[in-house]
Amino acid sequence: MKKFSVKDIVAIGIGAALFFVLGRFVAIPSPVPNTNISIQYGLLSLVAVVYGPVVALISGLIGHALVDFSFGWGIWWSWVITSGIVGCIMGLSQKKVDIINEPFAGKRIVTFNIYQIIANLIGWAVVAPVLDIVIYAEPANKVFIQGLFAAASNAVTTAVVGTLLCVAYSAAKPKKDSLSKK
């Protein structure tokens, strides 16, 4: 098993903190009860493609738990777990997207968005509602409506915010051999 590097631990801390700030202070109310339009999944997608599935999983878990705790309604574990799972699934795209070594453009943007849409659908349309029913005995019709709305809105916000963050990150990285002596 791979041990966490200092870089991984710092990335988890920063990723969770930024997830918290965006989830707590940039939550956009939605027409679906107890469900916000969230932009923090765009940030989580950047963490996922740069640092991989495990770092994204832990960042999502900690960040979402802090958001729930700060609102004062208690930690809604089904959604906290789902945030971690969504981050992990998005992180599985890390090698295919390869934002570290290659420009984030064209096919890589499409691949990134396919992964994040699948992650959001699995997480919010399946995992979160099922866990809501199993853990909290919530009514199925209510949680599946919430889950489908969350899947759609998170996929859209991640497509916009996540893609823009990845493009900016890729553009800001020094190009190979840019610092070589000639």
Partner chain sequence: MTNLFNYIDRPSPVHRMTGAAKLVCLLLWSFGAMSSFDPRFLFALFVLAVVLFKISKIKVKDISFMLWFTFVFCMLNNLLIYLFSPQHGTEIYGTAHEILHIAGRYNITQEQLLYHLNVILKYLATIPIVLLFVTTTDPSEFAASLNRIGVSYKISYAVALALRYIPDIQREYHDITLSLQARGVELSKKASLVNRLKSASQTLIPLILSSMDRIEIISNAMELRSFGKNKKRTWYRHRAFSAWDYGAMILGLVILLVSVALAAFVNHGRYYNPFV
The other form holds:
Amino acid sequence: MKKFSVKDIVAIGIGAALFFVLGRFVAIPSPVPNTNISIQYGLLSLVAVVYGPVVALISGLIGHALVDFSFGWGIWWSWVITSGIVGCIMGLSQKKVDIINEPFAGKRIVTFNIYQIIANLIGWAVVAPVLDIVIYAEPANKVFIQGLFAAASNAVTTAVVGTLLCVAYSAAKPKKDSLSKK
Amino acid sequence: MEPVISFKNFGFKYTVQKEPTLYDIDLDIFPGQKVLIAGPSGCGKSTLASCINGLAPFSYSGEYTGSLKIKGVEARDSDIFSRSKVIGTVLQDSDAQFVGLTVAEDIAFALENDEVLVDEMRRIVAETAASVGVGTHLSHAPHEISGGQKQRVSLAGVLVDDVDVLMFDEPLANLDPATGESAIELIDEIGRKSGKTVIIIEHRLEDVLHRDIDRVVLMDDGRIIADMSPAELLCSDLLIKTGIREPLYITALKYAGVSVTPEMQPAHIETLILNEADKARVREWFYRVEKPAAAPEAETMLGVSGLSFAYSNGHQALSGISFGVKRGEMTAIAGRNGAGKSTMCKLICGFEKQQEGTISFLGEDTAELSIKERAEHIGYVMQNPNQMISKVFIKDEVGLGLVLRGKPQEEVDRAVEKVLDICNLSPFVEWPVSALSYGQKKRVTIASILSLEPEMIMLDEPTAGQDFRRYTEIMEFLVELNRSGITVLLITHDMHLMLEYCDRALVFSEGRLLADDTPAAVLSDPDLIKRANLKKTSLYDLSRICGIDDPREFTARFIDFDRKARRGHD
Amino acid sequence: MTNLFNYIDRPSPVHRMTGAAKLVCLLLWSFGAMSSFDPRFLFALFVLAVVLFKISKIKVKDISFMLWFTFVFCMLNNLLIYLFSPQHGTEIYGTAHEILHIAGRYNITQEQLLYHLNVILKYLATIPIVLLFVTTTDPSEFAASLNRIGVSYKISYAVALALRYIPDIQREYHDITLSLQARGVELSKKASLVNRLKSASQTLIPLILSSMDRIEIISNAMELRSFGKNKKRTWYRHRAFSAWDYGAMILGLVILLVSVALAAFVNHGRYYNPFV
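Alternate state requested, the form predicted in complex with the partner chain (shown: the form predicted alone):
Let us now look at the entire complex, which starts with that chain.
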């Protein structure tokens, strides 16, 4: 198993705390009645490109499990696991996007979005429905339609919120050799 | 005796920076000494501290030249964990240092990591908590205790390790005056009782000198420029040169033409020895300087009357508050944490609604106005600029409020240009916000509020955590704004700020308005000072020593004189 | 909000049990309930959970708001299942006993009703035990419990950190929203979806960037106090297991075994099928 630095651990904790606060308290109504936009996946994408797949995986798992615990509707393992997997796949873009050392712009934005769209598709349109069928024996057409809707909505959310967050993060981070005393 | 910390010809450069941050450091700190490291922001004092506790280079990568020995061991050869068994650090940000879910767990944190068994751990935690005065709060969560208590928990958290050196990074930055005073007393007591070496990094010299200090190491531009006793330092002109504020009584003595010498024991006002001639000089100076001019009458801008507010959990945050703020005034809202200052602000902004009483603006009741509408009259600037800035570029950040109000682009551009000019930010129009210093960011947030053209602005702790130079920069900017006709309301627990810059102070305590008077009057009233957790100024004591029976007037004249003198310098 | 996870401190045997034992019981219980589609078994679990609730002295009104969420969620899910797959029961059980003729595939069958009954019973069998866990376990014991059941202490501490900083982040979010609201940022339904997301990002940027900055400071503070030095660590909140704790863990194990046994020997599969 990967050896975690203390900073990774703190990133997991703070990432999960942010995920929780956004998932639990920030309700942005979506066009479909009675559903909200899950803005926390925008955050998860930032955690993923900055800290990589493993941190994002665990952040997503913990954050989502805490949201479920707090609402008290039981833990929906299929979705909890999916949140982790989505974070993990988005994190695979870490090396290519290299937000720590390079400005987040142009091709890197495209790469980031390709990864996040794939992540959301695999997660919500494949993993979550399959787990729903295996664990909860739910009807296939229902869970796949739900999954496709979630994939689309989360991909759009991440494309807007995640991209904006990454741009802001990149702009706020001093780059190599850029600091000299005035 | 062998030094516990020994720098020899030491230098340090961060990997991300072009130039070294520390040069030619030679410093020996001996066991049991109490050392103050002072200097303006960017002088390298925090880097020096990071080198001592090992954060540099273990966490902040960089390389060093020369030698640093901790208890005789070359620092290169040890890791951060063995270092932390020798040096215990209390960080400035006590919220970040508090990583446990409760007081007890946080104090136990280092013990847990060292695999101390539970029974032993409970015993050590209980003893240590009691020794710093948080023994009755063991099961409290971090948000249930005050800032001063959090700092004590941090201290207990490093004391459980039985370290040789206690290092405090800006221990006074987030505390109200009275709490800061008791923090300095506690640090002194722990140091004396345990015989540990104590290092304090702070720029508030007068407050640290509330208790004895053996040596002051003064830094500037990455070098040590002085290493002497506090008395010697106060008699020199090094403080003024480096932009560190002298204790007020020392400045007053210098204005009066008294030459301060080490023999006068000037480190504390309590030990200060003045001969009759010196006292006469001070008195003479007092009668000679002119009285500050009274402020002209103006219309009431903000009127608060009979205001009461309780939170939904039943906590009565404010009761029966009435006051008025006149156009063109610069007013301070003072009081300890939890006194009701921020609640007052929230009510004025409309973030919360009062249960009783009214808030009026230029005679009109604000009850029907939305948050957004109120913001066009009274702008609110949060304490931490990083919490307000949501755009990458300065121009967009400043224009945000106007864009969101649907103003046409040309109008927005014109307004932004004007505001940036007022805030001396014009050269940075095209810059990203991240390229700015803290003080400049603060100005950006003020500019973003000013773009809506409010007649009044309200700022929460505008100078918290800033050294004297940046503090002056921010405050002088506010004075300029104030002169241009904007009414300013400041929330602060900084008494110097209140004294130096405000026409009036509203003192809150436990949800009530205790006083509405000039700052000089407030800070010369021992009873009020005690009730509101403030601290009397050393000017009060000085005037008494010199036989001046109106300390309030003495303070007022000193502040007026000092203000003019310092502006004259610039 | 200080009590996000609705921990209610009352003297009861369930409260006195260690978090670790309750967590083990919860996990085994929910795996047992998750894998079975035998309404008799699920109903028995529901009854057992209600009994445990009585012992724990937690009252329905303490958790009414959480129950409401669950109820809405459960109904919505059932409705969706019926709309999308009204013959799901027939697919599972292989027969079709029609009760009510509506139209084509929307005819109601006994099989479909049994499936829905199973879905509802699953909620009833698992939700109470989750609620029981959150209302009777002090969050600060939670991290130590995770470590005890085999999760690495670093990951366990990440959970503790999340619980530690949630209230801080929540307060900060609230303050930032208000100050941006004063400048005119709105999250109302009037704006288009993309604009709404953009406004939301405006609030999130200061919140998230300042939180990201803190990661470094917090990890420094932890490293200065030896976090990560050893392979193991002890926990201040650690308590020895009592008879009750062993009882709870055995109960969980029994439930899982019964669930497996039912599938293996009685129902020959996950489903109890009365139709053949």
